[in-house]
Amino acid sequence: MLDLQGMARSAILNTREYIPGKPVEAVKRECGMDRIIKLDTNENPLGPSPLAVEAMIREIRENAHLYPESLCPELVAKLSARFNLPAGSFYMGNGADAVITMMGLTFLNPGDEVVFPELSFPAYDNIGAKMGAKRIRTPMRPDFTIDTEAMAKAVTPRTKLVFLCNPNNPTGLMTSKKEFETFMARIPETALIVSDEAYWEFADSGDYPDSLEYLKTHRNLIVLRSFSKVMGLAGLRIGYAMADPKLVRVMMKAREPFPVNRIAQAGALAALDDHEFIEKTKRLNREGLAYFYESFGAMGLTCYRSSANFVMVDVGRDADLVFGELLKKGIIVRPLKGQGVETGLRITVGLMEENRMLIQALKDILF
């Protein structure tokens, strides 16, 4: 027999799995039905980027034999002309959260400190008890904002990553560009600040900090940002971070050979030149997030205003009671209960004929 436990690191063994949202194959199986609204992964409801979609068949075509330029040269190129930031800047991993663990494997050792909010993206967590690391969960404030200043005031010498996700998975609230400011400035060098920013591109407010301005200036900053939203390509698994090259060099040690397949750079290639497509997904998002407002209003239920591409309500019920009869119904969304929220659910914008078939459903469970 196998002794996983004399084998298998302790942090490991320890570690809790996560679990992602339910993949629509699965709930079709589950509840025999061939339509399936998803409305909880945060997905773009329009699908890919066209352009993207004819880049990817052209590579298969052409090219799936081969193996993939290891550091993308041609998507860093675009991005660093794009954000006007040196090609050394850049690392480009499988999806955002392969570059949130790849931080892990470069900077965290046993018993360092990672800090981060209690109700965020439940990666930081995840790679901090990988690492064996401490994990430090700083309170939200009472209307779920991110309390930066309890974040500040919990980073002690042993501190290597600060997580701050702006706008916040899983509330869409975003932090303001002065108190990003006095944020950073409260945090000593010694520790990195990774700004999560997988969601900046529905971010419409003036007030919202334009994080690379302070590369320059803050070199302990990492912004870390994908290609999953906005420009549909979730299933590709594309993100990248930017940082001062000194920390990327050192990253560059930790990765794996390929990290980015070949149908993935050039699908995202092409995605940054689709600009039609993504201004349609900010007004589709725009239009359904103004829906929301408005009906969870009149249905009397709380409703956070958000800069991403989701929301979060207060349904007023156990959150994993009406997930489950939602699913019934073939609508699946995301219960927070398991991050804290009781009555909480995420419910991701998606097209406006989907977005009513969730009301309504909401209406038929709960009145």
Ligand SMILES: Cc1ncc(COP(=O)(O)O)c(C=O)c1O
The other form holds:
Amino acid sequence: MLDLQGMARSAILNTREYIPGKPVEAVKRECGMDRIIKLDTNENPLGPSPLAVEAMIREIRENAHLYPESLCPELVAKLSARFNLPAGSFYMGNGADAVITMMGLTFLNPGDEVVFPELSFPAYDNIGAKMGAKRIRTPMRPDFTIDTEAMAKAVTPRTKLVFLCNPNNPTGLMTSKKEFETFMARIPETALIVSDEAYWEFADSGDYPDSLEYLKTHRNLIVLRSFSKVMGLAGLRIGYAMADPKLVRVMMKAREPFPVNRIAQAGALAALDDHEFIEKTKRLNREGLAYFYESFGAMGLTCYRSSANFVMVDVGRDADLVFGELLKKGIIVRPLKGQGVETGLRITVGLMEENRMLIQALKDILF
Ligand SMILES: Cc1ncc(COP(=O)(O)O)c(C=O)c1O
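How about the form predicted in complex with this ligand, since we already have the form predicted alone?
Expanding to the full complex; the earlier chain stays at the top.
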């Protein structure tokens, strides 16, 4: 018998396995259905950027046999010009997920502290657990916004990483410019602030903070972004961080030799110029959110004003049960019971037809 207790790192043995949203193939098999409406992982309902698809096909044909360029120089040059930051400020990874993992590997010793809101992206808790760090979860405000004051108060000399998800997953709520400013001023330089902005393109309020401005003055800020959402490249796995070049250089030591594959690099490069697709995606999202607000309102359900491509709604019944009923109808959403919101669902904005089917199915289940 293998003695895993003695063999695996104790932090890993104590980590709860991360259960991602159900893949569409698995649900089709389980439900025996051909058509599944997948509204559980905040992917782009329009599919991938068409310009990215063309570029990726070309790249596969011509270069799939070659290792990729390790540092993604073309992509970094483009991002660097777009955001007016030195190339050394970019850390590219196999999805924003992998960048979070690298932050953990680079900065967390056992016993260090990681601070994050109790209702937020589960990867923060997960990386803290894997590294044997102490996870400090701060309470939400009653309206489900992030209590940045509570977060700042929770920071101690042992705190290494502070995760602020903006807009926050799973609430869709954003932290405003003014609040971000106050928060930044309160976090000492001994702790790194990670502004996770996987959904920033959807946050069209004038009150959304321009975190890149703060990179110039706050050397302990890391801004995290992804190609999975507005660009429609979740299956490719590509995301990045922007930070002080010194921080980037130290994270480079922790990474694998080829973290971003060639196809993803080619796709991301092309997607950045697919303005038509990006605008179409944002428009569809705005229309979908407006439809959800109106429909949930008419059903007497509370939902929260989202700055992202999903919405949190209180269905007033056990979220796991409602999730199960929707699944029987071939619709996948994310129940939030496991994250402490007993009657909450997180629903990705889909195509209008999908949104209508979701609302009809919910009406059938709830009324
Ligand atoms: C807040 C947040 N951060 C990071 C990620 C991970 O993004 P990626 O697909 O680039 O790994 C997600 C994915 O859903 C997310 O919701």
